[in-house]
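Shown next as structure tokens: one chain only, the form predicted alone.
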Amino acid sequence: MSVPEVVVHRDGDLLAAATAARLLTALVDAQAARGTASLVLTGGRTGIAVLEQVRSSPARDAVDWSRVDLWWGDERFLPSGHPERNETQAREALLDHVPAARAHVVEPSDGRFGDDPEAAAAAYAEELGSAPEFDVCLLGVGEEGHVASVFPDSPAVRERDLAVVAVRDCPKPPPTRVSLTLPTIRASREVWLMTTGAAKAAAVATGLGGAPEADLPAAGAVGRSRTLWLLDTAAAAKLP
């Protein structure tokens, strides 16, 4: 596993723009090396802002989007097209504006399995396959240090066998979600944790300070070859 690196940007807008440029380069490099690229998307304000920046970048056409596999780190278990679904927001921000990528979506609550998030999680794990390997996994970091929908001191943070889990009684709405687990996230070549704002500063400092992942899941989100913490100055304020 890689040693975390920290990159601090002046503000959230610059962070989103710089991360979009970094991401486009990573996707082009992956396609040059292996023919395809595999990317895990995240929701949240920063995650969607990065996709909007990718959409507006002249360099977006350097990526062959038909050879990009898109996954989601987590999904809100809501009906198809619901505005709070990460898939819906990603489509509006980017996916509806580029040639069709191979988007692997989590079944919605009105999908094949109805209101059964465990079945949706199992199906997503089956689609991932036995040895998922992502080029880049994008993650946000919550104020309490959650990543994807893996929260502190939860069953999901202790899961070691399942690649994808249903999360019920989530501390943040909506209460039911589907999420990759930390071992699946750690299958990524690179993990990029993105966060902004003074409210995240304590979680950032604790996560980079070696906290146990059960207490602060972001500390357990590590890439095999690279781990980047992409911060604005406010989120980095409590770092040494």
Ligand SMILES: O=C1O[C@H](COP(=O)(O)O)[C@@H](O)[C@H](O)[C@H]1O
Second form
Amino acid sequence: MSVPEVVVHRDGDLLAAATAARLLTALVDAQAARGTASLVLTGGRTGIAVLEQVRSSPARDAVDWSRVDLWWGDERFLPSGHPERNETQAREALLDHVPAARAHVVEPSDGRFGDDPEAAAAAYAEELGSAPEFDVCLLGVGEEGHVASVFPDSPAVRERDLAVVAVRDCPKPPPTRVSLTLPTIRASREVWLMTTGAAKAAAVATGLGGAPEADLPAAGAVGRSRTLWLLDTAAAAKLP
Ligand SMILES: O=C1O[C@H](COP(=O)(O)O)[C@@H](O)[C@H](O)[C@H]1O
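Now show me the form predicted together with the ligand, since the one above was the form predicted alone.
Starting with the chain above, the whole complex follows.
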């Protein structure tokens, strides 16, 4: 597993633009090396801002989007097309504007399994297969240190066997979600944790300070080859 590296940008806008540029290069490199690229998307403000920056980048078409597999680190378990679904926001920000990316979505709450997030999680795990190895896994970081929908001191953060779990009674709305687990996230070549703002500074400092993942799940989000914490100055303010 990799040792975390920290990159600090002046503000959130610059972070989103620089991360979009970094992401486009990573996807082009993955396609050059392996023919396809696989990317885990995140919801949240920074994650969606990065996708908007990818959309408006002149380098966007350097990626063959028909050979990109897109997954979600977590999904808010809501009806199809709901504005709070991470999928809906990612489609509006980028996916509706690039040709034929292979989007692997979590079933919505009005989908094949109805209002059964455990069944939706099991189906997503089956779609992932037995040995997913994502090129890049994008993650936001919550104020209490959650990543994807893995929250501190929760059944999800202790999960070791399942690749994908249903999350109920989530402290952040909506209360029901589907999430990759930390072992699945750690199967990624590169994990990029992206966050901005003073409200995230304590979580960033605690996560990089070696907190146990049960207390601060972001601390357990580590890539095989690389772990990048991409921050603005406010989120980095409590780092030594
Ligand atoms: O609800 C969620 O929140 C986190 C963090 O969002 P942010 O707006 O504070 O950056 C996000 O990573 C996750 O995917 C999403 O479902």
